[in-house]
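Here we start with a single chain on its own, the form predicted alone, put down as C-alpha cells.
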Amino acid sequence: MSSSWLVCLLALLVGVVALTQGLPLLEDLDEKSVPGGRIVGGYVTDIAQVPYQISLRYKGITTPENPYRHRCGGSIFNETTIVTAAHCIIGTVASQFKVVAGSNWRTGSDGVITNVKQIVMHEEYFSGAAYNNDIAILFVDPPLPLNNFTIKAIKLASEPPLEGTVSKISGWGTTSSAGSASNQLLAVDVPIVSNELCDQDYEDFGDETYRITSAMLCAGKRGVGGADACQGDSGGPLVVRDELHGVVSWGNKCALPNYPGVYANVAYLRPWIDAVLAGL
C-alpha cells in the first residue's frame, strides 16, 4: 500500500473515531441553515433577552477572499472583553475573527461588528481530561458600545449553581446533532446536573480521558433529554440568575437523555479569568 493511501486511510479512521467520541460543540462551517429552526428543544428569543450574547465570526488564513462566518458564541464581560471556549480559537490568530454583538442573526452584518485584537487561551486546556479548562478570553477593538439593551455585559459567577437550578443557554447552533444551524437566535432552559451524576453518565463513554472535572459544569434533562446546546453553540453562555456560570463546551451528540451537556465552569475558572484581566 502506498504512503499516500496510508495517509488517506488514517485520516478516514480519525474522522470515524471523532464521530463516536465527545465532540466540541463547534459549527462545521457549512452553509446549512433553517430560519425557523430551534436550538434542540428550545425557542426563538431576542437579543434584548440575552444581550450579552455575541456571534464569533471566522475565516481561514488561506481563504482571505471568503466572508467571515459564524463559528462560535461568546459572552460580553465588558466593552473590550469576550469570554468564549478554548476549542473555538485553538490553532488560530486574532485577525481571523470578528465579533458581532447586538444581532439576532447568525449571518449578515446587522448589529455592531468589531475586531479581535488579542486571544488568551487557558494554558492547561485539554490537560488531564478531554476539553478540560475549555475557556479563552478575547480582547476586541474598537470597544463595544454597551447600551444595556441589546449589547450588555454579564457578571461572572463566583460560586457554582445548585443542582436542579434552571439555566438558560442561547446561540445559533444546530437544531439536532449534526443537523442544520439556525439563522435566528434561539434559547433553551435546562436544569443543572451535579458533577457526580454527570461523571457517572459519562463513565462508559469513550476512553478514560472523557471524564467530568471540577473545571466543568453539566446541565440537561437527565433521563429525559430533548433540550440542549448543539454544534455552533460552542463558546456561548449558560446563565443562571443573570450570571455567567458556563461556557458551552462538549458532549455526546446533543440532547440525549443519558448524557447532559458539558460546559466550562466559570466559577471554578474565575481565578484564571481574574488573573488574565489583572495582567492586562
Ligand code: ARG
Second form
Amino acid sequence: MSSSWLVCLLALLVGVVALTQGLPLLEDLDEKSVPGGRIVGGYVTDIAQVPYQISLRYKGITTPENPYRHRCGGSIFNETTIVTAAHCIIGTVASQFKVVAGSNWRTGSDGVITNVKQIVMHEEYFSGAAYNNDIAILFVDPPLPLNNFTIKAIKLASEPPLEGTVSKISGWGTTSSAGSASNQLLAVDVPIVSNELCDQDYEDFGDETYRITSAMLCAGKRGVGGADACQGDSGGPLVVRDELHGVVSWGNKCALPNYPGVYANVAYLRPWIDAVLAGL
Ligand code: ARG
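Shown: the form predicted alone; wanted: the form predicted in complex with the ligand:
After this comes the whole thing, all chains and molecules, with the earlier chain placed first.
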C-alpha cells in the first residue's frame, strides 16, 4: 500500500520535472528524429545542408590547459566575417575563441579551424529590453576557404519574414539547460510567429524588461511546442529561403507550446551590420 503510493508520487515528480525542464513531450516517429533530441524535436542533418553554420569554440582565460569547447553557433557572412549573438561573446576577448567550419561535430577537430581576430558587439545590446540587439560580428583570420559545398556564405535578409513562413534552425545545443549536448549537427523547421503574438506570449515571463522588440523575431509551433532551439544553439542561424533572418537568442526554457524561441532580427539590424562591415 505505502509502496504503491511512493511509486505514484515518484511518477508525478518525474512528470513535473519533465514539464518544467521543457522536455519534448511529443516525439514524431520520423526515422530521422532524435529521441530526446538536442535542437528540440529536430533531425540529424549534414553540414552540406547548412554549410553556413559554424561552431564557436571557447576557452576560459584561467583554464589555458583546457581544450577550446563549443559555446555557441554562428553563420558565415563571408570568408572573414561571422555573425553570432552578443550574449555569446560579451565579457570575452578574441583570443579565447576558435571558429570551426565545415564540420558535423560539436567536439573533435575536423573541418577548418580559424582564429577570431576582432569582435564587434552591438553597442545597444540589452538596452531598452532584456537581450535587445543580441548580435555581434566576428572577424576571422586566416580567411575561411569557402568551397561552395561544406563551407559557404549566407545572404543576410533585408526584409522581415512573413508570419507562418517555415524557417530552419540548426546547431549542437541541448534539449534543456539540464540536458546533454548533441555531438552531431541537428536541425528543425519552425514557423515564424508575429512579434505581436510573441510579445503576448511573453507577457507574464520574467520582469517587465522581457519584451519582444523590433530587434527580435520569434519562431515556434504555437499551442503545440516540441520544436525549438535550446542552450548551445545560441548565435546560430534561423534561415528562410537561403537568407539569414535570425540569430538564436533566448526563450523560456525550450520548445514550450506557449513560448516561441526568440531570435535577433537580422533584417531590422541590417543598418548596424552594414555599418560594421563597411568598417565604420
Ligand atoms: N540562450 C541560449 C544559448 O545561449 C539559447 C536559448 C534559445 N532558447 C530557445 N528556447 N529558443 O544557447
